[in-house]
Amino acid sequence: MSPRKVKKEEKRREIALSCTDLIHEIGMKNITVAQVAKIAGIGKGTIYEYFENKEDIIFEIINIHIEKYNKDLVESLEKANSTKEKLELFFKLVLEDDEENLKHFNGYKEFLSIVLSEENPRMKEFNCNKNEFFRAKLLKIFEDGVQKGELKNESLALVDGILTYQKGLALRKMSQNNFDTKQNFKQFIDAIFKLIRLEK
C-alpha cells in the first residue's frame, strides 16, 4: 500500500472514530454527513474524499468495533482454559450488560434494524462477510476442543447451528421484556455439553 493510500485509510479511520461517540448518542439512521463533517473539524466537502457516502462512515465504525472486539476476543481466548469458557467470551456481545457493553450491543441492534428493514445489497454483504469472520472464529474454538481431547469429532457439526443461537438470542434480548439472556444461554450450553463432551 502506497503512503498516500495508508494517509488515507488513517485519516478515514480518524474522521470516523471522531462521531462514535455521535453515533451512539443519536443513533445511526439519524447521524448526517453535515454532523460528522463538524464533529472531525472538516468541511463537509471533505467527507466525500475519504467516504462515498454516510453509509460507508457507518461501516468504517463498525469496522473498528469489530477490530477491537475481535483483539479483546483472542487476547481473553487465550487465556480461556476449556471450550465451555471460551464460547462463553464469544458470546460476551450478548451476555453481558455493563454499560460498555450494552453500547456496542445496542449499536449492533440499530445496524440489525438497518439490514433488517431496508433493502440495501450492501449492507447485507457486509453483514454476510462478518458473519464469516465470526464463524471462523467459533469454528477455531470448536476445532481446538477436538484437538485437546474435550469434544468429540461430531461437535464441529454444530457450529452454524450455535452461531445461529446467537442471533436468535441476540434477537430475544433485543425484543422481548424480562427475557433472562444469561440463564437461557447456561441452560442451552449446558445441555449441548452434555452431548459433545468426551468423557475422561
Second form
Number of protein chains: 4
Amino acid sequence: MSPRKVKKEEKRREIALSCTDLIHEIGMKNITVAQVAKIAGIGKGTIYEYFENKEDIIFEIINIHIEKYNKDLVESLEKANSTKEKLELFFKLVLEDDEENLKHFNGYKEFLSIVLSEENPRMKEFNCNKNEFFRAKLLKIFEDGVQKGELKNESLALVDGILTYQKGLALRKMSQNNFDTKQNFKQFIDAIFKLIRLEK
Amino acid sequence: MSPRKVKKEEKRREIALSCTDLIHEIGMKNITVAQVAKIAGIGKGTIYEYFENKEDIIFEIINIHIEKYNKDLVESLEKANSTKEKLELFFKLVLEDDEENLKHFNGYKEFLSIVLSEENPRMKEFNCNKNEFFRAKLLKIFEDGVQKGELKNESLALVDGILTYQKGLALRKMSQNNFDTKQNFKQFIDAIFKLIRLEK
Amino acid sequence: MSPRKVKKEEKRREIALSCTDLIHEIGMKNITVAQVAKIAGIGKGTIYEYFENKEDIIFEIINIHIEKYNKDLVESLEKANSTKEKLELFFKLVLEDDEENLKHFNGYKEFLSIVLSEENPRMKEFNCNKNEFFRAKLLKIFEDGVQKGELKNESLALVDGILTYQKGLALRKMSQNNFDTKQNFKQFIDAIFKLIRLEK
Amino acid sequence: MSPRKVKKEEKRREIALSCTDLIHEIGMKNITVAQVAKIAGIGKGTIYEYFENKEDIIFEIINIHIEKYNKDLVESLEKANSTKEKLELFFKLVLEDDEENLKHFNGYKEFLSIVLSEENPRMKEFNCNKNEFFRAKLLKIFEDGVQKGELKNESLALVDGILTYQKGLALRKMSQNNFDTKQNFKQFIDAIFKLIRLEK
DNA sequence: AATGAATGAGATTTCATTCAT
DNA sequence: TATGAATGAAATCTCATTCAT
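After the form predicted alone, can we look at the form predicted together with the DNA?
Full complex below, order starting with the chain above.
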C-alpha cells in the first residue's frame, strides 16, 4: 500500500474507533453521519473523504471489532491445552457474559441483523470470509486433538456441524428471552465428547 | 370471540394475504402502508381500522406464514413413519429449495432480521412462543423414537442441541453465500444418529 | 317547537352531557366524534342525526355549561344583599378555585381559545349574546345599588369598564403562570368602590 | 454568542420574516412547513437546520413581532409628555386601527389563542415575561406621573388593575363583533383619571 | 332511526449525501 | 484537504364525515 493509502486506512480506524461508545449506546444502525463527524471531531463532509457512504462506516466499525475479537481468540487459543478448553474458548463469544464480551456479542448481533435484512453482498462476503477463518480455527483444534490422541479420527467430520451449532447458539441467545446458553452448550458438548473422545 | 371480532380477524388476514406477492418482491420492511392499501383494494385509512400500525401489519403477515408452515409441518409429521424421516421433515424449512418453501424461508429470514434489529419485545416474545412449539414437536419425535425402540433413552438429552443446530443451519443459509446446507445436515445428523440409534 | 324538535333537543343535551367528564380530562378540541359516540352509547353515524358536525357538538357542550353557570349566577344574585356582595358573585368565575368552578373556568378557557383561533362567526355571535346577558346583569347590580342609595349615579358609567376588567382578569388567569387573581381584584375593586360609593 | 450562533440567529429571523405576509393571510397555525420553505426560497430540510420544529418557527415569528412592537412602544413613550398621552400610547395596540397596528393585534390574537389552547409551557412563560415588561412600562408611566405631580400617590395601586383592564379590552376586541373599544376605553380611563389626577 | 365500515387528504420530520468555498 | 449548509424524498397516521344497509 502506498503511504497515502496507509494514512487513509489509519484515519478510517481512528474515526471508527472514536464512536465505539456511541455505538454501544444507540446501535450501529441508529447512528447518524452527523454524530460520527461530531464525535470524531471532524466535519461531516470530511467523513466522505474516508468512507464511501454510511454503510462503509458501519463496515469499518464491524471490521475493527471482529479483528480485535479474532486476535484475542487466537492468542487465548495458543495458551490453552486440552481440546475441551480450546472448544470453550471457541464458544466464548456466546457463553461469556462479562461486559467486554457482551459488547462483542451485541456488535455481532447488529452485524447479523444487517446481513439478514439487506441484500448487502459486501457484508455477506465479509461474513463468509470470517466464517472460513473460524472454521479453520475449529478444524485446527480438532486436528490437534486427534494428533494428541485425545480425539477419534472421525471427530473431524463434526467440525462443520459444531460450527453450525455455534451459530445456532448465537441466534437463540440473540432472539430468545430466557435462553440458557450455557446449559444448552454443556449438555450438547458433553454428549458430543462422549462420542468423539478416545478412551485412554 | 364475538362475531364482530371474528370479522375483524378475517379482514386482517385478507389484507395481509393480499400483499403476499408484494412482500416477496420487495420485502416486509420495505413495504409501505400506501402500497398495502392499494393492493388490498381499500383506502389507506381503512388499514388502520384493522391494524394498530405498520408493524402490526408485518406481524400479521409473519403470523399467517408461520401458522401455515406449522400446520403443514404437523400434518406431514403425522404421516411420517421413521424417526429419521420425521427429523428430515422437521428440518424441511432449511433443507428444501422449492419455491413454496423458499418463500417461507425468506419470510423467516426477514422475521429474524426484525427480531435482531429492533427492540421489538412483541416480535421477540412471538419468536419464543414459536420456539416452544417447535421444541415440543422435536421432543415428541424423539420420545416416539424412544418408545418405538428406535432410539436410546439418552437421546432425549440431545433435543435442545439439535434445535439449536437447526437454528444455526438457518442462520448460515441466510448469511453465507454458498453454504451447503444439505451436506452439513447429512454429515451432522448421520453422526448424531450413530450415537443415539439403538442397534437392533 | 314541534314535539319532534323537542326530542331532538333533548337528545342533543343527553349526548353532550354524557361526555362532560371526558372533556374535563382531555379537552373539547381533543375529543373525537368516535369517543363521543362511544361514551354516549350510540353509533358514530347517529351523532350526525343530532349534530351538524363536530363543532356543533362542542357548541352544545359549551352552551350547556354556560347556561348552567348563568342559572346558578342568577339564583345566587337574587339571594345577595349588598352591591359589593353581588359584585363578588359576578366575579365568581375568575375568583373561586373550587373544583366545580374550575371546570366552568376551564370550559370558558377552551371556549375562548376556539373563538380566538377560528374565524367562527357562530361562536363569536354566541359569545356576544352571552356578553350582553352578563352586561345586563352587571348593569342591574349597579342600578340596584344606585336605587338603594349605595352608589353614586355616575357609577353606571363604569359598568362597561368593569365588565372589560373582568374579561382581563379571566385572560390573565388563563395565560399567566402565577397570576394572583384575588389580589388584583381586591386592590382594583376597592379603589373603584372608593370612587363610586355614596358616603352616608 | 459565537459568530456561528449569530449567523443562525440571523437566518432564523430572515426565514421568519419572509413569511410575514403569508401569516397575515392564512394565520400562524395554518401555515405549513412546506409553505415556509417555499416562501423563504429554501428547502424543507433547511428549515430544520434553524428551527427545532414547526412550533419553533411560530415562536420566532411571534417573537419578532412582539419585539418590534415593544421597541416602537418604548420609542414613542420617550417622546410623549403627559401621563394621559403615555397611557394612550400604552393602549395603542388595542385602540389604533391602522393596518400596521392591526397586524400586530392579530398576531397577538393568534398568540393568545395558542397560549390558551395548547399545553405549551414555553409560550406561556414567554407570555409571562412579556407581561412583566409591560407592567414595568406602565408602572414607570405612573411613577413619572406621580413625580411630576400629575397623579396622586395612591394611583400606583391601580397599575395592575389597569394592566388587567387592557387585557380585557384586547380580549373583547378579539372576541366580540361590534365592540367599541375606543368608547369603552375613553369612558373608563376618564373615570379613573378623575379619581387619580391631582387637582392643581 | 340507527349504524359503523370506509375513506383519503394532508402535514411533519429525518438524514445521507453533495458541492461550493 | 476540510468543511458544513443545503437538500428533498419519503412515509406514517388521524379523524371528521358519508352512505349503504
